[in-house]
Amino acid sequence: MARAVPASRRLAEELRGAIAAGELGPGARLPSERVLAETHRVARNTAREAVRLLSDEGLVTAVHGKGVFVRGPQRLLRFGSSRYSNRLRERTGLSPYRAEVAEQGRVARVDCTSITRIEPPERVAVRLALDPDTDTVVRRENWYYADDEPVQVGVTYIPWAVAEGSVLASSANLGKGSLYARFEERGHRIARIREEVSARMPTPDEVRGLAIPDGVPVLDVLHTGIDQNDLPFEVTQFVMRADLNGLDYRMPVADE
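Structure for the listed sequence, which is one chain, in the form predicted in complex with the DNA:
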């Protein structure tokens, strides 16, 4: 005989089915935990456990005092290599983030919350080909919002030799064309990028800072900008809410 399926899982499966079948569409409220418990003749904790299973899958979100709601698919902000296109930057004067958010009819905001000079973390030093003991970098922390909702954090590391004496090292306001225009003035025109992508659950700090619901992972992207002379001149670590952001890369395949 088949192993018994726990009541909480059966209830979860039933609700999952209702969501998949569209009986509970995006935004719909689930029956309250107490109602679920009563109708299914289980303790409230058991019904609650079922809801938690769905929440951990990212299917529903609980709102204290209001109820549990079905999450709908959200339109993703899509970022790819084109966001670093020199042409795009020169034509629009818009940062790639602003362009993508505007495209979706939302309001973009970017805050530079801190600029410091530090010793580079190990993995940053490696990618910038710096000596972690003697070289320093400028660390710029940026928060990205869409309609005042935080969607990404980016921490950029710039070798001191590159940033020294420019607004890169001192000012939150970078002026027209933003970051990469300033790099170009310093002799570094972006030619190639490397992006190392992984995904993980957010840390408690990230959950707070980005207001991340249960059951939503983050994309962790380590970006390296490389100039016309094959020199890496900038590393940025992006942490993105995975329910609001995606990546869209187009690239040639090495031939010959």
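The structure above corresponds to the form predicted in complex with the DNA; please provide the structure of the form predicted alone.
No partner chains or extra molecules come along with it, only the chain itself.
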């Protein structure tokens, strides 16, 4: 005998259908638990559970003191084929992130929260061909915002031999052209990149720092910059809210 579907799941399915059909569009406020309970003739805890199910799926988000809202599909796209373009940087004077966000009609902000000299983590040392026992790197931590909403955090690792004696090792303000202009001044013009992408659930610190809603995963992007001499000169680990970021990579097909 088939088990009855719980009332909370039936209500969640009905609300899910309304969202899919556009009856509850992006930004729409869901009825309160009391109204949902009265309208659908269920207990308030049943309505609460239905809303929780939608939240876990990433369809709605709760805003303290205001209510529960349908989440919109708007995402920042990371254009892997063009974001590191030297021509784009020289034309705009902007970092890859700022140029990308501006192109999508939003306002970028980047906060550099720390600059330290450390021993490289193992996977960073491997990608930079460093000896973790003897070599050191500059670690720069940046938090990225679009229209004042936190969207990602990036931790950049630069070999000390590249950063020593420059603003790369000491200043949050990198000047016109930002990071990659300073690398070029040090003899490393970005020529190609390697990006390793995976998905996972966020850590508690990431949930707090990026204001990640319940049930939303993060994209983990490990980026390596490679120069004109085919040498890796920087590694950045990006942690990106999956609900606010998308990846758009276009590349030639290797025919080997």
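Just so it is clear, the model here is predicted, and its values are computed rather than measured. Basically, rigid core = biggest C-alpha set you can superpose within 1.5 Å across the two forms. Positions refer to the first chain, counted from 1.
J.: After core superposition, I'd like to know whether Asp243 moves between the two forms (criterion: C-alpha shift of 2 angstroms or more).
T.: Comparing the forms between the two forms, which are aligned on their rigid core, Asp243 does not shift its C-alpha by 2 Å or more.
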